[in-house]
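Only one chain is shown below, in structure tokens, and it's the form predicted alone.
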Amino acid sequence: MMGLIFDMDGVLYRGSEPVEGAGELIRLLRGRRIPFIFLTNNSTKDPSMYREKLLSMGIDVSEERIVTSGLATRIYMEKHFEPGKILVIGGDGLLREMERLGWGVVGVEEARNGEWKDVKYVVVGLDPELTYEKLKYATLAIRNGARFIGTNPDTTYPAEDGLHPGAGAITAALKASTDVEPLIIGKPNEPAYEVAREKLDGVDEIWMVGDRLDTDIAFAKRFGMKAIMVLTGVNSLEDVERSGIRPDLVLPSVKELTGYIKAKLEEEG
């Protein structure tokens, strides 16, 4: 049995605009009972928030099918780390995930009062409200011995008007100010794969559908998945030619993937 993992930004939608054919593809998979999940490196929303966003575009999926890098970070920390206070740089989704740990989150106000000294973990994702002050306290905490964790390595993310700075740009700034290498959870790394594999338990062959060579396609290649690249997001055919990372299949968008899957199902009978 095959199963599919979809990236979201640049694959199913760009910003708040759905990619043509995304809804039809999901309906096909559900109708044929083909397992699938959505795996995004964007941690600004949690699964419930992404479900609402997808519903607004006519795509109806349960929260259980949605995995964010924030969720993967929480699961990894629960499994591997001892409880300790957390300083978060990120959006509401990541903040919610860290609050669910129940270890205590140190905000800017608390940091101003010196509580950055008690921080055991600095967790960094995409933060649309990033300030110098947040970077300052994160730097102080990491230099004081706090573990530096990044939700994902994406230096950019695709929006309607082009590419915006991503979480990787923020972790790069903190790496420069601390000389500390972060632990990165999201694609193309193993913690994200562990969560996705659990969600697709019983699947023999996994197809990874993404728009980024350095995360989605590298992720697929690293863990033996079929790598399907769509051209509605970050990378182009020219990038493929320049890169040493080779997708197994390149399609204009997920709209064409619907026809590809139908043909494969007919071929298999």
Contents of the next structure:
Protein chains: 2
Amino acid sequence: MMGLIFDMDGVLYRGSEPVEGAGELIRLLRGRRIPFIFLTNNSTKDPSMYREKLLSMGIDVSEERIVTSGLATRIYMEKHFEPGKILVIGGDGLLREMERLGWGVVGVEEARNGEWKDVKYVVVGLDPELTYEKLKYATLAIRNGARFIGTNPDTTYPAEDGLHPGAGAITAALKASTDVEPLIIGKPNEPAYEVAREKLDGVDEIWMVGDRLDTDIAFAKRFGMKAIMVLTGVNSLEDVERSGIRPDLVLPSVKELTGYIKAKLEEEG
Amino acid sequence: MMGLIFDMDGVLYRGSEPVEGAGELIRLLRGRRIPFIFLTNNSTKDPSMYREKLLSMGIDVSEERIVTSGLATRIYMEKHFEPGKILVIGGDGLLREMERLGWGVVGVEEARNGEWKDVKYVVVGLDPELTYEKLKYATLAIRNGARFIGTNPDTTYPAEDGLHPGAGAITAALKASTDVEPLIIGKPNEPAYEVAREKLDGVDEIWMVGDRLDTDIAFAKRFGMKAIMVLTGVNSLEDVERSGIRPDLVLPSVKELTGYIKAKLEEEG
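Go ahead and give the structure of the form predicted in complex with a further copy of the same chain, now that the form predicted alone is out.
Below is the whole assembly, all chains and molecules, this chain first.
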């Protein structure tokens, strides 16, 4: 059976505008019981926040189908690491996921009281409330032996007025101040694949639908997925030509993907 | 005639404690009219703030002898660049120097009102008040064509509880978010040498006295100065052995330098 992984921003919507045909595609998949999940490198929101956002654009999916890099970080840590206190640099979504681990989160107040010495994990995503003090305690904790984990490698975050610094810019600062290489969870890395693979249990062919060559398409190619690129997001056809990363299929948008999937289903009977 | 450049922290004092013999050495140099300056990669304080700090430790030097990386940045920009608005990420010392240029400083308030679009220079030092918002406007401005300048390359800053993030960690975040390589002013780079050289006009042999191999000693070797390392700061004799950077002379502290200079002066008559 086939299954799909969708990136969200630039694929199903742009900012707060749905891409035409996104709702219909999702209804088709649900109707035909084709397994699919949404997988985003964003860690500032959690799945319940994304469910609401998608609903407001007419796309109705359960939380279980939504995997943020924050959720993937929680699942990966739960499976591979021993419990230990966490210092979080990130938005509300990441903070919630880390609190759900139940291992204890060390805030700036506690860090000030010397609790950075007890920190076992420093987990870093895009943090709109980043301060020097947070970088300071993260640096002290990592230099003290805490494991350094980044939710995703994106160095920028596309916003209305241009590109803002992403999680990858904040991890770059800490890499410089600690000389330690972080474990990065999100696309195109292995931890994100491991978490997505488990969500798509029983599927033997995965189609990865995304707009970014360096994350989505590189991720698909690295792990043997069918790489489907849509042109409603960050990268263009010219980028494909310039890049060494080759999608298996390029479509104007997810609208055309609906027809493509219908044709495939009819073929198979 | 010979002249000397001293690094300050780890050479003349540690934290707020003077190194034994530092005051005597400075009195000797002033008495014999040997030219000398203090050159620090720190940009958070300005020369008047350093003069006060040094005075409190019994070391009396005029502001003119004190060159911070913030001052060096101002002097270098004044000489080489056209006037233009500046976005500053840095402490009070750097902010004061940039205001002294008289080119206009764009604060966060103004940046919020869209003035980041007028920014011609983004100047970055260690900023204890760093926020995500500052990184955001710096990223937007640099991506909009503003020149990216770092006061110094130090990725860490030694404090009582360990190493904190330095200016080089903050520039690393912006390098990641902009894909632009900054011009770095401080040791061991050429702009710092150019500024120091002018302050030591008429001198034909410079002795650079410092505690850090990667900044002070590398700086001395790169620009043909006599590299004198003292062991009262960051690096040890073992570091010298491990490193590829070879000082010309290693002394326990500036105390021994006083005797060394006296002997040299007697030799020369």
